[in-house]
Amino acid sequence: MKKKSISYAKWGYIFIIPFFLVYFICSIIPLLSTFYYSFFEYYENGLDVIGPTFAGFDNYIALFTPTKSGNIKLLDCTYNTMIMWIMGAVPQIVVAMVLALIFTSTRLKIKGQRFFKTVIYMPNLIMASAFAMLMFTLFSNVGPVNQIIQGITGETFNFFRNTWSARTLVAFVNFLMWFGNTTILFMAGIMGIDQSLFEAASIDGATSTQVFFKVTLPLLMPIIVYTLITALIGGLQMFDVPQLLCGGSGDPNGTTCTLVMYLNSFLSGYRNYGMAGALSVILFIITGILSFIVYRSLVTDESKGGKK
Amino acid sequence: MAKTREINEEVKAEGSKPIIGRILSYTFLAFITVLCLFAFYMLIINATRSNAQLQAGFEVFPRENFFNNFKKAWNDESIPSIPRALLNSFTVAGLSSLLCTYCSALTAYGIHVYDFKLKKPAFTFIMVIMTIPTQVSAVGFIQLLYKIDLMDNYAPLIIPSIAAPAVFFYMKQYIESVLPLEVIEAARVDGSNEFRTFNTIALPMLRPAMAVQLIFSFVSSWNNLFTPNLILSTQSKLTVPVVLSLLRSKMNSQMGDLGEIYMIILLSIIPVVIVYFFVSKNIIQGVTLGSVKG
């Protein structure tokens, strides 16, 4: 190629440079100075600012260390984080495979599929904030669930002094958030399958559940691997469902205060850098190992996808 | 080519009837159905209703005080202002939305189009940090706007989206699929400089994508509220989720004007689902382009 005289490559530089400019300034020199802070006494304290002086890893033994009450916080909204987190993946996943066989059923035939469709991914892109605030509205003692709860047994039932329904109301939020979106994946993985491998499999006699066990599951693997990983870095960083729906300090008892909420806490009010720091430290070491996972799996889609 | 897969389909299915499988799969769609809108059923029925009419018990059936509720919802001056709050949201999504959109069409288009030293390791680190959550970050952030002067601005919220990885990744893999690089070599020779040959012959081959991603965009920016949380403070600069946070803190110790608060949180999804009930078949496709490689 001799036509190549004039290079273009500055063109490239020129290109790229806002968004690694922007990334640098907004992202990378905030993230070491976290990294930094999480090694300093670095507090408000009323109108005092006091620190920075370096305490070593004083914040991470803080983060360790047993309140009074004999609970470590951090491992208790780790917990809290992770439980709310299976609670609603686990019926996200299932009903999203679920709904996707449907739709994408030679035998069904479903009519209305973008109806469908349409309804179940809005919940996505409402406001959290606004579907958490509307949930503890209509389930709060004065909303209409309670109302009908009365009406039967005569008792109203504070969904925000039981652990366990606190809990369900912030994994369902999440579950009706993000089952949508998961389906329309399942259903990309799963229009994706050679459809000969299916007809290949009703020729041997198969019935649909070996099908589905057999070819559709083991095929749909790296899809679901995918979605569960990414799920599960969305999940660490749950914040809005549950702080408007179980207040900022996740009633009751902080049962449903996230880690992103434990954050939260160190940085409005009376802020502690410090310890904000160590736990953003904390945070970013799980989801760098998770997202590596994820790098991987899409990395190796790329080169496949280069092979066709 | 879907209509034979139809075809096929048909001759497979003949013989089969799954009438009992048919009548499960709809019940079945049905009852997500009323799962997904039976809150939303609610929030507009009981934005009808007076706070009165709200505590008196549970109905199905709308009432006539939607523009009561409306007019104490636009003038209440006991919380800050919501159509002030509607406004500032707009004015931040807005912006940001189309700088992150731009800017990532911009970023895509040199690492595609260009052959530069730098190509592959600047792919590579877009990909690594795609998944880092903005709120590990924070801490520095915030010690950088104290700094340089720019807390309780709306300049730290509309910025950072210039880089916005996983919006460069998805116009990544749509440039590679409707973008032949003769049509820029063509464009040269016609005496075109670079930056006029991305705006007036990438972009416009680039719109669909560039839909999507916007819509995206903009809803993302208008729903976040950790970031604004930290940095607003001034009441009248407030976006529409940090006034619900502060709404949903008094409510702790007392409920307030029920028929108020729910208008409050209509008028905040309200936006944008009007604009998502005329491009939903887009977004669907969206994000089906933007996960998975089919």
Contents of the next structure:
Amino acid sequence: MKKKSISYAKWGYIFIIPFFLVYFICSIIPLLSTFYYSFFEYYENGLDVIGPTFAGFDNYIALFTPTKSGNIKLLDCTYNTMIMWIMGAVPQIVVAMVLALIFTSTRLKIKGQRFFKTVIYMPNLIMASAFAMLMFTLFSNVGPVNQIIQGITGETFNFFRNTWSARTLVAFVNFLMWFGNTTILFMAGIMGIDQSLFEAASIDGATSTQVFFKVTLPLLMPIIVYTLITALIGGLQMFDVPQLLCGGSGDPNGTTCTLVMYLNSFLSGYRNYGMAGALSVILFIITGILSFIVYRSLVTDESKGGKK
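Given the form predicted together with its partner chain above, what does the protein look like in the form predicted on its own?
Just this one chain is shown here; partners and other molecules are left out.
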């Protein structure tokens, strides 16, 4: 007689059913609904609901139709979003990498690493709206920064009426909020590297620069790819900081209006669900394409022994 074996595999599937149910109801269904209504004329006019009436690709065509000034607002908002993301993400990656190398260095042996980790990560715990209001208070026309400038030059500078100063402030807030989280990720990745590799490189006479580019950076590449893709997704969804700092229209002259701010404009007033759905689909496609480019350009294909 063969003994009956008890399989517990089914319990694993049973325990993950609640997650998939919540994910399906709260994520998949709204995603499919957004894609569906992007092909319909569907908006509110006061208390009246117009539609949903099938409109084909009219919503997508409208998004790429130039305005009276000859500009395509979708492209302008995409440019604004990418510029402010790059201005905040590049310093974020560089500063986080430098701090991670300093704190994990066996030569420096910095004491109180837990304290510094906590201090660096603390800005990530503060709400973006609080950060934005703090910056608005500091750099407003009657704020302390302008008072110092007025004491030196005799005039004030309107930071929120200048394109590049407004973009810089938005990027600076995003940098402050996320560089601590990136530093912690890089530190975890570096500490996960086998220390014998660093010792072997040191014995072979490699300099610190050579160790970084030949040992640390290649082995840290999966963490860097993850950080860049998540930062890219978060950057394309940038909303609260520019919304509070520069107003809902993206002052000055819409140069700080992001894609999600543009999306929000369709959900206020007439509540144009069709146009909002079409813009959401385009944002999803842009995010997927850029994430794929980042992934393919940085991930090494081990099977072919080369870099893609």
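From a predicted model like this one, the values you see are computed outputs, not experimental measurements. Superpose the two forms; the largest set of C-alphas matching within 1.5 Å is the rigid core. Positions refer to the first chain, counted from 1.
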property: Per-residue C-alpha change between the two forms, P66, threshold 2 Å, rigid core fit; result: no
property: Did V49 shift 2 Å or more between the two forms, C-alpha, core superposed; result: yes
